[in-house]
Amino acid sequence: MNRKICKAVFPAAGLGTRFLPATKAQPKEMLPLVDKPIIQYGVEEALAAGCNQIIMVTGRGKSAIEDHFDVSYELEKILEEKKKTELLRVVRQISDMIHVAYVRQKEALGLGHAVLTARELVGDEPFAVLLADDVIDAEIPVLKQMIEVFEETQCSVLATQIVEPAAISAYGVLDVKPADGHHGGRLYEVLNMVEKPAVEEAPSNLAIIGRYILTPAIFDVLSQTQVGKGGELQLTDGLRALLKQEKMYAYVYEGRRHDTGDKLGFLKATIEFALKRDDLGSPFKEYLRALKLD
């Protein structure tokens, strides 16, 4: 059976403590890169990959996400009356872009728990998971690259990238072997994975990045997985258990990743996205050149 990926899950119930006080009263997912919220980049990637059903796993204080993707009749009316047609087009494009369903994660009990919370909305079909913090600039959307692998293998696919040894302990790290296929040496079969290992204990330099394609078998596995580090249900623990039942692949994606969940990563992403803009790039570049930096 050739299964397709139509649903994309966005875990968005985290507290965003690294960006306090900015995230005291607004979701971290709504922090803007130039003039677009972080989470919108991920939603646009999912749409470009062919996912037409978006599932947001939210929590307390996340209503701004729902408002952003909803229709804003008052704003549209004002823009229409003031003949601001381009802004009106941008605003309507957001609300027209997708069908969004929301499910509430009542407690922030980890990524695995967030995925499990989406079970009823996903149903018995394979699906994608995107972590909004990872904004990936790619000519071909990363999720689309991964869906091509899934359509060939019909197995779970994890996005991965090479990470420097100094940073390896911040990631889930993969033990892999090269996979046969037509993906230019970028595809690996997953043998095992370790959550945040010390450098000397890491099985490779391939880290799991915030894009996943998962089979529905993950739900039964997660429901039986014990709580792990920090009292949370770790997705990595569930994936390790799923490996005992079925094959899983890791794909070294093509693209530039920005970790916008980190302050420095957020600043770098803001600068790089601004420089790529037709309306901002040239004057912003001139401004940066004029700065007297030590």
Ligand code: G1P
Second form
Amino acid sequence: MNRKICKAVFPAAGLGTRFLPATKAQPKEMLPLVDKPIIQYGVEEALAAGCNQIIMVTGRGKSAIEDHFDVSYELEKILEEKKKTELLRVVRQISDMIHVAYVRQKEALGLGHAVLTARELVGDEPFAVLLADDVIDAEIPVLKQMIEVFEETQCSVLATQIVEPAAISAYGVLDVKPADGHHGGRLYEVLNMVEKPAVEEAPSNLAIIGRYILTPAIFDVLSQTQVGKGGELQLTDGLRALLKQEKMYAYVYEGRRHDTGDKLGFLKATIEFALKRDDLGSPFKEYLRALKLD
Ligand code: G1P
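I would like to compare: after the form predicted alone, may I see the structure of the form predicted together with the named molecule?
Full complex below, order starting with the chain above.
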């Protein structure tokens, strides 16, 4: 039976401590990259990959996310009256974009717990998980690339990329072997994985990046997984347990990833996205040139 991926889960209950004080009273997912909140990039990717149901796992202080994807009557009325047609189109596009369901993660107990919180809304079907912090600029949306692998294998698929040794301990790290098939050497079979290992214990330089396609078997497994690194229920630990039941793949996606949960990563993403914009690119480049950095 060929199953399709229709639902995309966005864990968005994290406290955003890396971005304090900006995140004291607003969700980190709403920080703008140029003029679009970080989470909207992920939602657009999921839609472009063919998902039509978005599930947000939120928490206290995250209502700005709900408002963002909702209709804003007052704003639309004002824009209409002022004949700001283009802005009106942009604003409407966001609320027209999707059907979003929200579920609250009452305590920040980890990524595995966030995914488990979406269980009832996902039901018994394979689904995608996107970590909004990882903004990936790609010709073919990364989730779409992964869905192709899923459609072929019907197995869970994790996005992966090579990471420098100095940074590896910030990630889930994979032990893999090359998979047969026609993905230009990008597809691996997962043998094992470990969450945030010390560099000398890392099984490879392949880090898990924030895009997953998961089979619903993950829910039972997660519900029996013990708390791991950092006192949190780790998705990586659940996936390692799932490996005992099911084959799983890692896919080295094509695209440029920005870790926007990190200040430097956020700045780099802002600059790169601004330079790519038709309306801002040229004057912004001119400005940067004039800084005469050496
Ligand atoms: C999470 C996961 C980790 C993964 C990373 C990707 O960590 O736990 O396995 O490598 O996302 O961005 P976090 O960045 O939330 O600490």
